[in-house]
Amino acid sequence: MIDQLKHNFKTFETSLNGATKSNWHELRTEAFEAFAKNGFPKPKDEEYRYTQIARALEKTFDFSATPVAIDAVHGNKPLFYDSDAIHVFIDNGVVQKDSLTHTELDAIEIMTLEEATNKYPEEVKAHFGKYANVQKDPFTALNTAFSYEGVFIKVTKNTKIERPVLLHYSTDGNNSISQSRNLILVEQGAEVSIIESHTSHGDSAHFSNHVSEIVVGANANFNGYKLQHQHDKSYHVDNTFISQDRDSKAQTYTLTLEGKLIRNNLNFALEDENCEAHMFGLYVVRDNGHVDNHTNVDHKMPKCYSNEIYKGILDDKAKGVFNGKIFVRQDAQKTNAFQSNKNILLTDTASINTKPQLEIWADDVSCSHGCTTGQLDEEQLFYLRSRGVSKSSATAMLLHAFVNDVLDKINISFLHNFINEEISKRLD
């Protein structure tokens, strides 16, 4: 398998024509050179030892081919395409260019990444590949090493973005593999507002490894949004990378709701003082679908504040995996950081292996982390049923009230009346 790939990287590097030489390609060989030595997780790796995608990928999909860039998804209308947004479509992995012709009176600019290495090229080599470390993922490894177009957004610092940025990521299978990146710089004092939809069509299987490196400059605000609305045959790997700045403040949003195996890995780093982050999860799976969300936190400065709340309902035989990750370093006193995962599972055959974690240097923290799994209260269930409520009414109730912590901190319209329509069909 590694020798196929050193084989398509030899190719992929042929068909650059001559950039070769860029800072940006040093960073590609220097990520194969990574991915080669350690592979695909292994079945005893701890990182990805509940989720054997190494598995399942090299039984599905042939990484011995040659990569070659996919026609765009045809015929079909992606989530939310008429909503009051700024729209990007990207098609199986390849940016549609035509659709980066929005600006925001010089506020926002939105290019492909290669676009973006000619126009800004010291802010590109400054940040790109900064965060995303490639020794540690295989997959942000081998996503950098066959990077090639990608989106950058930049917005203007002191501007306020009033409408939200929409990439659609489509997808139509044909046991296709896709490599998709996003370099995002929101400059000082700025805001703006990110929703990443991630759909299949047609019924075949397909692999997609996104990395996104998100910069949040001191007092910025981002506000990131992660859909995930793919078909029973998707498998998906999402690496994100969060930096913030003094008084920056950044809050994710990652909505699960179907795929075949999907693996999270969401990381901040909270580099200066009085940074806020915020994580809300929020998962739904069915069937054989299996979801697993990795969260890394990483407090560096004094009075810093980081908030997580993950939610997840598991029905059928679907499996989930949650790992929270917070570290608060020796310089980080008057931290303020807490966890939480709680799950319902529906059927004795859903399971959910949840591992939250605190590693703390500093003595003066208020640190707290904490799960719970389970299934729906009975004595709830009876006080609604001896009262006429149905069963699959009052069950209905209790999982919308489960849900409605996270579903209701989104304050995307659109977006929040597709998730709480979807999340009702299937509850009720």
Contents of the next structure:
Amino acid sequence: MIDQLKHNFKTFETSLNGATKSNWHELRTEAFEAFAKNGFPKPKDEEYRYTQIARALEKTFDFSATPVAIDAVHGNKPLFYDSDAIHVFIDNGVVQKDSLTHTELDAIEIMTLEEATNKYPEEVKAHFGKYANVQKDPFTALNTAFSYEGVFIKVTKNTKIERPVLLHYSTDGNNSISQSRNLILVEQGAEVSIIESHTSHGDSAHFSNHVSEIVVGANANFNGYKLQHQHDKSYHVDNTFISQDRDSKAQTYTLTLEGKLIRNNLNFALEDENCEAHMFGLYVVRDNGHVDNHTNVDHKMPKCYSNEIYKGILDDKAKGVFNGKIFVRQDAQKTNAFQSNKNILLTDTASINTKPQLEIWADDVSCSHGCTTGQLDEEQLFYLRSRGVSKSSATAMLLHAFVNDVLDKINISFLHNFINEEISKRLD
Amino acid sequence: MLSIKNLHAEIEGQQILKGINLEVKAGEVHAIMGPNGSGKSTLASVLAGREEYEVTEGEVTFLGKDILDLAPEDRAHEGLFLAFQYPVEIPGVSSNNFLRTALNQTREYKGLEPLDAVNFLKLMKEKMALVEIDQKLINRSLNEGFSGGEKKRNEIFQMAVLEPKLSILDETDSGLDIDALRIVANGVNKLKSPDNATILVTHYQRLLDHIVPDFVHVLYNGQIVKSGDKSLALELEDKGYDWIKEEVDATIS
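To complete the pair, please output the form predicted in complex with the partner chain; the form predicted on its own was given just before.
Shown next: the complete complex, the earlier chain at its head.
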């Protein structure tokens, strides 16, 4: 497979006219070399121990095709549409350029990465590939190696973008592979909410490999929502890297409703003092679905706060993995870091592997973590039923109650309603 | 209304009820008293349909229907209500939403139209006044952070909304101070009618000063060993349970 990809990589590079000498070219080459050296995660790779993704991918997908589906553009209808939002469509990893003409906007610029290299070469050079570590994760390496466009968003200093930006990612099957890439710059004092909605069409398998780099400037505020609602033959790997400057605030919401295998690597780097990072996660998985959330918060400087709440409901034979790492460096005194992962298993065949990982090198910190896994509380169930609430309604009520503290954190009402309804459909 | 014949029940292989016989008619108030561990709460739980208990012998008919095979929710739909000794806290479930679902599923079972939001709210207001419960409690998650007295009051409030035919109050008085006890008892008395019946499971006679029973039964070692009128409760208050135990043990030997 690697040999085949080497060939693809050469073809791909030469197809990009005149780009071979740029800084981006060097990044691609470095990334490809890293990928060629490491390959996909091995069965004993600690980072992917509970998610044996490599075998599944090699078995299902043909890597002889360039892992960028350039055409296959189709007019699909988005999962949800709110007239209030700023919409951008990305089909099979390819940005639909006609969806980028938001002339009415002045405080936010949305374009392809390719355009950005011409318009904002300094910014792209300073940030692209700077946070996405190609040595650490093979999927990040693969993505960077074959990156040629993607979504570039720049939010102008000291402005608040009231309308959420909604990135619709659609894929269709044929055992194809797509890769997508984001670079989002939230300048000093700016504020924005960005929703990524990942869906799949058709009924054959697809592998989407997504990487986002998000730079949150000093005193800025970023809200990132990820809705993963692909079909049950979809493989999806997400690597998100958020870098925060001093006094900034970032909230992420990772909401997983469907998919064959999903792996999320969410990385926060708190680069300066007084940053605040919130990570909310919700996964409601059924059948043979597999969801793996790896999060990593790197507390580099003093007086930062990180808070993580991930909740999961696993039904049928679904599998869940949670690995939450909190890394507190020696300089990061007065760090406050909290983490919680709670799961409900609805069947004996559903399972979860959950692991908190705290590495603390500073001495004046406050950290806590906790995880629980269990069934529904029988006493609560009986109480509700004894009042005349049917077993299925009572179960739904308790599961709703379980997810509510994450759901209620979703500040965008149409998204909140959508998730709430989807979960109701699932639970009732 | 309720007829219990030779009821035997066990939990985890341990026999708790060893042949209970009891008849309850509409309009009656029965008190079931007895020392700790005699099986009082087990009886209440078995009637409400708690699944940990296994009925090994006997029958229970409620309004002419065998209820032992009914799910807990269907027993509720038939008109049975259990006020819990320890009402459970359910964070994240709103009292309003829960009660409306309970009420409307009961109405559906009976072939009635569901109550709409406006009429439900009206009913809630009316019943809140009846049992003197604060709107603030109802606005919160079910029993979450309630004091012991507030939880018991909420049980009576739910009873008022659901209007059961037979209410079983499982040690509703334990842990209540005098004022809370009076409010709870007032609520129960207001809800009493010639058409419904009440079973008070209690350890103390104190409750019976406020809710006057027609019959008092003493449960000991899984059986009703003595029945009488309200004077029996006073006698128990006065003399304790030892004389009953002695009487029973003497008969056996």
